[in-house]
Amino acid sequence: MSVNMAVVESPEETASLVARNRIVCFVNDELSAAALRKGLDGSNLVIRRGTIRHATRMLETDTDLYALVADISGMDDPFTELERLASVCPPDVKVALIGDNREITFYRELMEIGLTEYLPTPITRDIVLDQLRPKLLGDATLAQSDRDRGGHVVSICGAQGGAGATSVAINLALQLAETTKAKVALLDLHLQGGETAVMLGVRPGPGLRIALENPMRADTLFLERAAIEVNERVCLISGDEDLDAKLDITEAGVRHVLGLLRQRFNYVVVDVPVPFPASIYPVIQMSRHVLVLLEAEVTGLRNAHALRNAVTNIAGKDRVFTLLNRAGRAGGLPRATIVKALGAEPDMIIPDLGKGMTQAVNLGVPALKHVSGLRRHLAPIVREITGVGANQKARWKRWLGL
C-alpha cells in the first residue's frame, strides 16, 4: 500500500523560496520605478533607488533572486560595469537593463553577451508589459490579448461631477493626435447630457444611439454618418438624446462600435459614464489605460477608491491610473490628505490652470489653444499612453521585430 505524503515546507524554506522569486530593480527616477511597478505587477517585486553599481554591491552579499533590472543611464563604459556585475551574479539570474543609449548596435551588443532585455528610457507601463514582462515572466498574454489588436483604447472616468473628465478627454485626444500624428477617435458615451459636443461647438446626430442599440445596423458607413471631424486627425462620435428618452444600449452594440473604431483609428479616447452600466464593461475590458479622474475633494477621494475597485473587478488592476485634476485649487484638500486616502501618490497630476479652462468651455473651443501650460501638463500622460518621446517605442518595436 502506498501512502501519499504532503511535503510541508518550514518557514525558513518558504522564506527562501519567496526570496528566490524576487525581481529586484535598481532605477534612478520615479517614472521608471512607476512603469516597472505597474508593468511587473503581481510578481515578487522590489524596487530600489540606484544603478547597476548598487546592484553589483547587493549581489556581493545577496544572490537569492530570480531577475535583476538595473539602470545604466549616463555611464561612459557600461560594459565594464556589466563585467563587474557578471563576477557576482549567479548564472541563472535573468538580467535586464534600462538606459539612455538608443543605438541599435548597442542593443545588439548587449543581446550578444546574453542579456535578457534592454529598454531605452523613458520607459512606460506598456513598454514593460509588452517587452520586458514576457521576457522575465514568460507572460505574453497581456501583449497578445484582444485589447492590443486594433486601436489603443483610453478611458476617462470622472470620480465626481464637474471634475473635468470631459475636458481632459477632449484635450488629451487632440494632444495624442498632435504628438503621434495618428488618427484619434473621441467617443462620448454620455448619450444624454453629454458635454463633449458642446465643448467643441458641434451638434451630433442619432447615429451613435442606433449603433449602440442595434449593432446589426452599424457598419463601416456608421463612421461616415456619426463621426464629426474635429480636425484632420481627430473625429468625435457622440450623441444628444432627450433626457426622457428610454435607451436600450447593449453590450454587443458597445463592443461592435468600439471594434469598428479600433479598425479605423490608432487611438480611441472614451469619455465613460459613471457608475458603469453593465453594457459599458467591454470598454473597460478593452482599455489599455483607464484614467480615474478626481479633484481634491472628499467625494472625489471616496468615489475614486470605489472606481478603481470597479475597474479592477472588471478588467484587472494593471491598467488603472489615478489622475488628480486641478491640483492646488483654492479650498481643495491638502496633498498629504489625498495621498493618505489614495494609499499612494496620484499617478498623474494636472494643476489648477485658472479661469481659461472655463472660458474655453464657454467659447466651444479646445482649451489647448488658449490655456498656457495645459499642453505641458498633458505631455507626461501622453507619454505614458504612447511611449513616444521621439517615437522611441515604435522604433524599438521595429528593431526587435515585434
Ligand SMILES: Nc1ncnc2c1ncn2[C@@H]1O[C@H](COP(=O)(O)OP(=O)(O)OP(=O)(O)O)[C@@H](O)[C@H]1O
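We call the rigid core the largest set of C-alpha positions that still match within 1.5 Å between the two forms. Numbering follows the first chain given and starts at 1. Only a predicted model underlies this, so the values are computations on that prediction, with no experimental measurement involved. First, how it differs from the form predicted in complex with the named molecule.
- Relative to the superposed core, Arg102 undergoes a Cα shift of 2 Å or more between the two forms.
- A movement of the C-alpha atom of Ser87 reaching 2 angstroms or beyond is seen between the two forms when the two forms are aligned on their rigid core.
- After superposing the rigid core, the Cα of Gly364 is displaced by less than 2 Å between the two forms.
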The other form holds:
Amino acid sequence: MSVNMAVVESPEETASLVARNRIVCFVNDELSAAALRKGLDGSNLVIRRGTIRHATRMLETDTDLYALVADISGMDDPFTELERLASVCPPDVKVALIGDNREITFYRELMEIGLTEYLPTPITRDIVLDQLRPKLLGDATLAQSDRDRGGHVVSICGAQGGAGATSVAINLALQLAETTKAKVALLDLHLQGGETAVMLGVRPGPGLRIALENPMRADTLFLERAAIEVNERVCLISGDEDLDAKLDITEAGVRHVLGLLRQRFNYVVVDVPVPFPASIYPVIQMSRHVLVLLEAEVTGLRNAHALRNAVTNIAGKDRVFTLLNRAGRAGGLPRATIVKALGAEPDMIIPDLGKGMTQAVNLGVPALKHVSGLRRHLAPIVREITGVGANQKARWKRWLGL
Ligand SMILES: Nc1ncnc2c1ncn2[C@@H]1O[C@H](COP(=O)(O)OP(=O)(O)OP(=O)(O)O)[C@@H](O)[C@H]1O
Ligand SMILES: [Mg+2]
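Other form of same protein, the form predicted in complex with the named molecule, not the form predicted alone:
The next block holds the full complex; its first chain is the one shown before.
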C-alpha cells in the first residue's frame, strides 16, 4: 500500500487529529489559568483544575495530546510525581511545569531530565508569552524540538578521507546496542560507494534513495524492506546506487526517513558524507552528538576545524565532539601539535589498533569481533552518548523518551 494518496478521514479520525495537537493544562489557581489562557491563545488549549497527579491520571487513559502543563505547587516530592507521570506519558509529549519552588538548582534539575520548561508561580500572561510559548509553539525552537523527539541521533563524519568514520559508525552502533539492549539503526548516507554494507558483509536493502528523494514514496513498508538486520538489535539502512546516478536527495525526504527511523529505533547512528550537501542538514540538526573524526595529520587538523565550524553553524556548539582516531600511529603529528591546532584536547581518542582493523574490513566482519581493545576504547564514547552511569537522571530521560 502506498501512502501517496489523498486520505479521507472519518469523523473519528478527524477528532483524534484535533485531540493530538491539544495542549492540556492542569493548574490549581485562577491566576495561572488566566495567564496560560492568554499566553497560549490561538492554540488548541484545554485548561483544567488540578495538579500533576490529575495529569498522570488522565494520561493513563488519554494520551492524544501535544503538550502538557501541570502544577506541582505544594508537593513535597515532585520528582516522585514526575516519575509517575513519565511512566504513562508518551515520549513525544512536551511537558512543562509550574510550581512554587524558585531555586535555580531545582530549575536546572528539571531541565536536565528533559522538561520543556518550568515556571515559578505567580505566572503572568507575559511570562507565558516570553518563556513558555516559544518553547511549546515557537518556530525559533523547531530545530531544538525536532532534535528532542524520538530516537537519539549520532552523526559520524570524517574530517579527511579514511579517518575511520565508517569503522567507528559500525562498531559504535553495535556496541551501543550491546550495552543498552536498545534498538539501533545504522544509516549510511553515502548512497554511492558507501562502505557500511561491505564492511558488515551484507547487501544493502532497496528503497533508501527513493525515500530520500521523495518522502511521499516512503510508505509504511519502506523500513521493512530497506532495513537489513545485522543482528537482533541492529539494522543497516543503506543504498548502492550507480556512481553515475544523478541523485536528487531532498531535505523533506531526509527529514521523513530520519523521523521514521527515530520512531522505531532508540539510537540512529549516521555515517555522514562530508562536505554535507544542504539536503542533509536536518540530520545534523537532529543530532545530539556529532563526532568529527580526524587523524593526526595536517589535512585532518585543517579540515576538522572547518567541519566543527560547519556543524556549529548548523546545529549549535554543544553537540560537536572531536574524535582523534588512530592516535599514536607512526608518522602522525605529535599530540602537542594537535592540541595546539585544535585549540583544545580532543574530546575522544581511539588509538591506532593495527592491521586487525583492515583485516576485519577485508573479512566483512565488524572490527569489534576481530580486534581486541576496540571495545574498551569505544566504551567512553558509548557512555558519553547514553549517559549511562552518569547519574540516575538518565533513567528519567529514557522514560521521558529524551
Ligand atoms: N583506530 C584504528 N586503528 C587502525 N586502523 C583503523 C582504525 N580506524 C580505522 N582504521 C582503518 O582505516 C581504514 C579506513 O577506515 P574507514 O573506511 O572506516 O574510514 P572512513 O573515514 O569511513 O573512510 P572514507 O573517507 O573512505 O569513507 C580502514 O582500513 C580501517 O580498518
Ligand atoms: Mg567511510
